[in-house]
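Single chain ahead, by itself, as structure tokens, in the form predicted on its own.
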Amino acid sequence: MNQKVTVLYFSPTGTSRTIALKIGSVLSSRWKCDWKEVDLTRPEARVKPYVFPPEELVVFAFPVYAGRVPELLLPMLSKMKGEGGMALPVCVYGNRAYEDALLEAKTLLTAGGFQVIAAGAFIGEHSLSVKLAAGRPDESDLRIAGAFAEQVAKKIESGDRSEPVVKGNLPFRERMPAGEPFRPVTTEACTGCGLCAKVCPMGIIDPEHPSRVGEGCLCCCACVKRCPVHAKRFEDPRILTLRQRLETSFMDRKEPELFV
């Protein structure tokens, strides 16, 4: 097949990236084609417009934020053009629910000129917890992602371009209202390595003084989970209460949902 594959992802803690790369690698291996990886996690990657030719299949993976596509991706998605090419949206959520996020992604991609060929909802370790969906995506998730990619490839090879019916509601659920800004605190364990500044998707951590965190935190916990000395954490009682509720109510293992 004269098919090209691009794997596009926003993935502060790496879970969406893991699923996206698995799907992309299986597709490219089956079709014996080159594929490219586009990381949208850092602010500078979300500024330029992206235009994909008709022969491109775009795998778009993202984490679910309160049942929706992350709001910071909307300006970039509004400028992204598919020119009739195919898209495969994949959301990753922390074992609670993905609600309208996948349908919203499908709607946005269709508006940008893509043919949405399939969609999937996968589970990743919750950003606020190390217990909720701990270690996921795991080997089982990756096997399912690989089989999903094979199923999508067969559909495309058969000439079937039908759109999948994806779970979600219209109108989409209301976004969480903006409240007082949350910020992680930095403990004395910090070595000043600056890794937290490099992985922050908002670019609000001072690389020279990592304890200085500006406004606009997503609570994605990239800085918390990727700090090599565990020097970042959230201490706000509202975050701690939410984490406790999640770890009390949503520990039963959920499985990926696929739409082809």
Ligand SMILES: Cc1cc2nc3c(=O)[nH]c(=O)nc-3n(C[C@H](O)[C@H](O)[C@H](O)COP(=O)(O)O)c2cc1C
Contents of the next structure:
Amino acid sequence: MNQKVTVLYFSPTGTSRTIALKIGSVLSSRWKCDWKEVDLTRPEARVKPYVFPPEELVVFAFPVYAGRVPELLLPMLSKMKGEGGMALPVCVYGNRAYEDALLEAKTLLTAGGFQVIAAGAFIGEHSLSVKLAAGRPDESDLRIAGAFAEQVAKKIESGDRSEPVVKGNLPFRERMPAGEPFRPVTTEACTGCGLCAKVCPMGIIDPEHPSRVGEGCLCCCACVKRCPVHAKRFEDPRILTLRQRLETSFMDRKEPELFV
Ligand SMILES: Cc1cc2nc3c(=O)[nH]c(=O)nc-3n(C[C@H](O)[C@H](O)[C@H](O)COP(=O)(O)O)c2cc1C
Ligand code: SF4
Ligand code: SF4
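What would the structure be for the form predicted in complex with the ligand, rather than the form predicted on its own?
Complete assembly follows, chain above in first position.
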């Protein structure tokens, strides 16, 4: 196979990255080819217009935000070009629902000149919780991701380039209306290490004064989950109520869904 693999992901808390890397590593070891990893999580990585040659298979993984592709990725995706190469969109959601996110990704990639060859919806620990889908993706999810990659590889090797039918509805569900901005609080436990500023996908945490957080917070919880001393958290009642609702209604384990 003269196929190359690029694994592209946006992944503030790392669950989309874990699935993407598993798929990328299985594909590249099967095809004995190199693979590239492109991390779109930091703002500077989303500026460049990415263009992929036809021999490149692009695995694109992202978290589901309110049943959609995160809105902040749209400018970058609108500039990304596929030149007829294949793409494999993968959404990772927090055990509630992925609604139109995967169909939206497929639509955006197709518009960018990719041939969508397969798609998958996986489950990751919910950004806003440590209980909902705790520890996922787990061993079972990774086994499924590996088997999925093998199945996609076989489809490609057989010369089958058919598009999968992916779950989702048109028109896509409404995005959340913008309200009062969210902002995590920083407790006295903060040591000033600056890690939260480095991992924030919006670049809005002041590295010199990490308790200063600008506007544009996604509530992605990268800062909350990565802080080594648990000094960042959300105290906003909207988040606390949502977390409570999620942890009450969506605890039953969901399983990955694959479209090949
Ligand atoms: C703003 C926001 C909206 C989210 N919306 C959904 C959703 O609609 N359905 C769902 O199941 N999970 C939702 N999640 C959870 C994430 O999709 C999930 O935790 C994912 O694994 C995070 O990916 P990451 O680790 O790559 O950041 C949301 C998370 C955030 C921060
Ligand atoms: S990661 Fe935590 S300890 Fe480090 S600067 Fe941020 S809030 Fe403070
Ligand atoms: S400040 Fe907001 S956008 Fe930045 S890492 Fe924290 S939760 Fe994510």
